[in-house]
Structure formats: structure tokens, C-alpha cells
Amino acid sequence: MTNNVIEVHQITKHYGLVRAVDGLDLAVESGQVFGLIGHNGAGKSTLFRMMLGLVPATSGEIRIDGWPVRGEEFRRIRRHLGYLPENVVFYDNLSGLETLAFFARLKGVDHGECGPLLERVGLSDAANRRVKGYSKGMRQRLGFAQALLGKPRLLFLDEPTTGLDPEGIREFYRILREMKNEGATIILTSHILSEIQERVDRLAIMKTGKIQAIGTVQSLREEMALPLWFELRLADGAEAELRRVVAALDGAEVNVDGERITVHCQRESKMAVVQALAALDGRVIDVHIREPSLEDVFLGYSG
């Protein structure tokens, strides 16, 4: 037995010549945030969308809570997901309480669940406002508002913050943090990769339909060996000691950009500097320790 709510083996989509996914695996645990990211083309829509089984695959299979994507018990399944598509499309002329009401009916949803909904998004205020005088970021809100219908224990979010403010997009990643806390899965794209870097669990790399890398961030930052570094703030009269110290240790150096002085370092020296360091006696009056971030470990892979 696995926890594994969706199983991906061997997944293959193929539009004519074009290889959109290609014999791609894929397993993702139950109550996790997973985050797929990958450049334009590289395939993470047309996966999405055959996990939805909204497309057929070519070859391969998906299991969802263990059931084949296809047939009658799929359907039912299918109840119990959420789906923001990246481009969400609506009715002008309904407001954004009938187009909830709308999507409530298609997927058999208690009309009662609405209301509540438009105010946890942020649109209570506009719920009786036809969706043509939306903002993006308001028809953004509107898109999560369906997708959440029905209490989803599985939701898929294909660029989810497209369109949200600052605020709206901490009220977005508040809410999934709940959704988690309730036991749901949720699978999510992202061309911001610092905003998901904190916020995912684990996450694949995808480049030509195919995974390059799967992990969370701080092991797929291992397995790139990608150098992290110190950024420093220094006594008057420090920075020769601090050249000293640094020079003798081995995949360390100082560098000097005016008044930034940072210590880059191999990850296996991380210690070693940190040790160097304190034995200045007083005279590094700040230290931060950057990590690379996910954009480097994702150049890194996909580059």
C-alpha cells in the first residue's frame, strides 16, 4: 500500500510529431503541496490536463486514489477535484455569484456553498457585479472561488496567482495552507519560482515533456552543488583579516563589490566558514547566509 493519491507510469502525449509529454512518471503523496515548473511547452498544462482526464494520453497510465483515469468510477472521482486552468474564461453578463452558482450546478454542489466562498476569496463586495467590469486579478479570485466548490480533497492550479496583488496573492497561499491542514492535495504551476520556494513540499522539474528532477528545494539544491554565500557587514579595518582567514580554507573566497563583502563557499565548507568567522573576534558585525535559490537550482536543471 502507498499514500501516493495520483501515480503517473509512463505517460506519453504525442500531437503529431510534437512529443508534448513523453514517458514521463510521476507519484505525489497525499496532503502534499507539489509544485511542477518548467519553461514554456515543457509539458506541465497537457499533464495537468490528462490528470483531469480531460485529454486521453497516447500511451501509459494515470491512477487517481488508485482508479484508472477513464470510466464510470473516474467520474465520480472527478467530484472531488478542484481545476484553475491558467486562462479562466467567464460569462460577461453573469455576476460572479450566478457564474459560482453556475459551476455549482455542473458539479452537483450545494448552491449554499457560494456565498461563503466569494467572501473566503475576497469578493463579497462584487458578488452581485457582472464579471465584464472584473479586474484580472477579480476574475483570478473568481476562477479559485469554482475551483474550491465542493470542498475538493485534490486540487490542480495552473498559474494561480496570475492577475493577484501582493495581498491577494498572501490570501491565496493562506488559503491553501488550510486546505493542507484539512488533508487536501494540491498540485500547482508557477513561473514566480520565489514565491512557491517556501510554500511546496516537494516539486518536479519538467523540460520537453520529460522530469529532469524531482525533490524538495533543499535536496535538489544538494544535488546541484550549487555554492551558497555569506553576505557580510564588517568593523573599519576588517576586511584584510577577513581575506586572511577566508584564503585559508579550501572552495572559499571573499568578494568586494563596494561596500558588499560576501564569502562564497562550496556547501561542504558551509561550517568551516562559519567557524573562520567567529574567530574574528568581534569584527563581522552582521552575517545572512543565502542559499541558491529555487530560479538557480531551476536554470541549473533545465538550462
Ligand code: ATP
The other form holds:
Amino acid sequence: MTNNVIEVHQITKHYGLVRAVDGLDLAVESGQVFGLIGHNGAGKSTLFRMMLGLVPATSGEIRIDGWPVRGEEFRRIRRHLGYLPENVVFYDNLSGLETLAFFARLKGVDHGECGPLLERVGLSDAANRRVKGYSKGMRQRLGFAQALLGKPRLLFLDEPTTGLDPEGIREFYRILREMKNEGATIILTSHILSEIQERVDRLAIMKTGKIQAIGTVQSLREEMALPLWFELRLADGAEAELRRVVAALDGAEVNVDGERITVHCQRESKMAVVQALAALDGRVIDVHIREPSLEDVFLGYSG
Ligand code: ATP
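I've shown you the form predicted on its own. Could you give me the structure of the form predicted in complex with adenosine-5'-triphosphate (ATP)?
Below, the chain from earlier opens the complete complex, with every other chain and molecule after it.
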């Protein structure tokens, strides 16, 4: 018995000669925040639309909660899905509240959810203003509120933080954490890798319609075997001593760029570097250990 909410098996989507998704397998476990990253045109949105049953696959199978997408039973499952598309389109002449009420009717959700949801996404002051006058970030917030209607157990969010200000982004991820704590599974795409690297449980890197790599940020880092580095502040005149102890280690080297002194090393040499620095006996005043970012990992896989 698996705990997978989403199971994708050998899924393919062709648009003419374009293989938007090309024989892709994927499983997403219940209760996770799962990130999907990849270049423009990698096939992320197409995969989302197939998982939601909005476009048919050319071949392969997708199951949500064990049920085939586009099957009879999927209509019932669909009520528990929330979707924020990449480009949300609203009727400009409706207010935010009217817009949400409209979507609530479509989804068969109680109208009473609309006010509190607008409050939750920080739009209660603008609830009665026409959407025509909303900023990009306000539209995005309204789209998010729409996706949250009916307390979905599975949320698909396609570039959800586009246009949000820093406070909005933080607030957005706070709401996601709440949803996760309430048992929801969340799958999201983003191009802002620094933003998602601390916030997803697992992620997949997509390239030309295929999954290039999948795992936790840490496991992908380790697979890529990218070096990490120590940023150091040394006592006056300690540089020569540093060079001497580091030279004795395999797979580590000192770099000096003006005031900036770093030691780069492979992961397996990390503890040896720590010990060598400790042995410098107070000549190291401060140290920061820097791990390769998700962006470094992504460029390593997809570059
Ligand atoms: P982005 O990061 O730019 O949003 P993406 O990873 O979401 O990109 P998709 O939008 O899924 O990528 O597009 C994948 C490929 O499929 C692209 O080459 C795109 O041009 C093509 N494609 C997507 N939808 C259609 C369509 N309706 N008709 C024809 N081609 C399409």
C-alpha cells in the first residue's frame, strides 16, 4: 500500500512535433510540499494540466488518490483539488468578493467561506473593489484565495508567488504550512529557487518533458557533489598558517579575494577542514559554512 496521492506513469503529451511531456514518471506522497522546477518550456504547466484532467495525455496514466484522471470517479476527487493557474483570468468588472463568490458557486462551496478567505490572503480591505483596479500581486492573492476554496486536500500552484511583494511571499508560505499541517498535499512550480529551497519537502527538476532529478534539496546537492565552502575571518597574519594546514588536506583549497578568505572543499572533506580550522587555535575569529544553493544544484543538472 503506497502513500502516494499522485502517481504518474509514462505520461506523454505531444503538441504536433513538440514533446511537451515525454515519458515521465512521478510519485508525490501524501502531506508533502513538492516543488517542480525547470526551464521555461520544460513542460511543468502541461504536466499540471494533465494531472488536473484539463488536457488529455497523448499516452500514459495519471492517478490521483488511486483513481485514473479523466475516469468517472475523478469527478468526485476533483472537488478536493485546488488549482492556481500560471495566468489567472478574472472578469474585471466584478469585485474581489463577487469573483470569489462566483468560483465558490462553480465549485459548490459555501458562500460563507469567501470573506474569511479574502482576509486570509490579505485582501479584505479591497474585497468590494473591482478587480480591474487590482495590482498584479492582488490578482495573484485573489487567485490563491480561489484555489483555497473548499479546503482542498491537494493543491496545484503554478508559479504562485509571481508578483507578490516580500511580505506577501512570506504570508503565502505561512498559509501553505498551515494547509500542510492540516494534512493537505501541495505541489508547486517556481522559478525563484532561493524562495523554495527551504520550503519544499522534495522536488523534481524537469527538462524537455522529463524528470532530470528528484529528491530532497540535500539529496540532490549530495548527488551533484558540488563543493561547499567556509567563509573565514582570520587574525592578522594567520593566512600563511591557514594555507599550510589546508594544503595538508585532500580536496580542499584556500581562495583569497581581497578581504574575502574562503576554503572550498568536497563534502567528504568537510569535517577534516573543521578540525584543521579548530587546530589553528584561536587564529580563526569567525566562520560561516556555505552549502551550494538550489540554484547551483539546478544549474548543475540542467546547464
Ligand atoms: P514556463 O516555465 O515558461 O511556464 P513550462 O515548464 O510550464 O514553462 P509548458 O507551458 O508546459 O512549459 O510548455 C511545454 C512545451 O509545450 C513548450 O514547448 C510549449 O510551447 C508547448 N505547449 C504548451 N501548451 C501548448 C499548446 N496548447 N499548444 C502547443 N504547444 C504547447
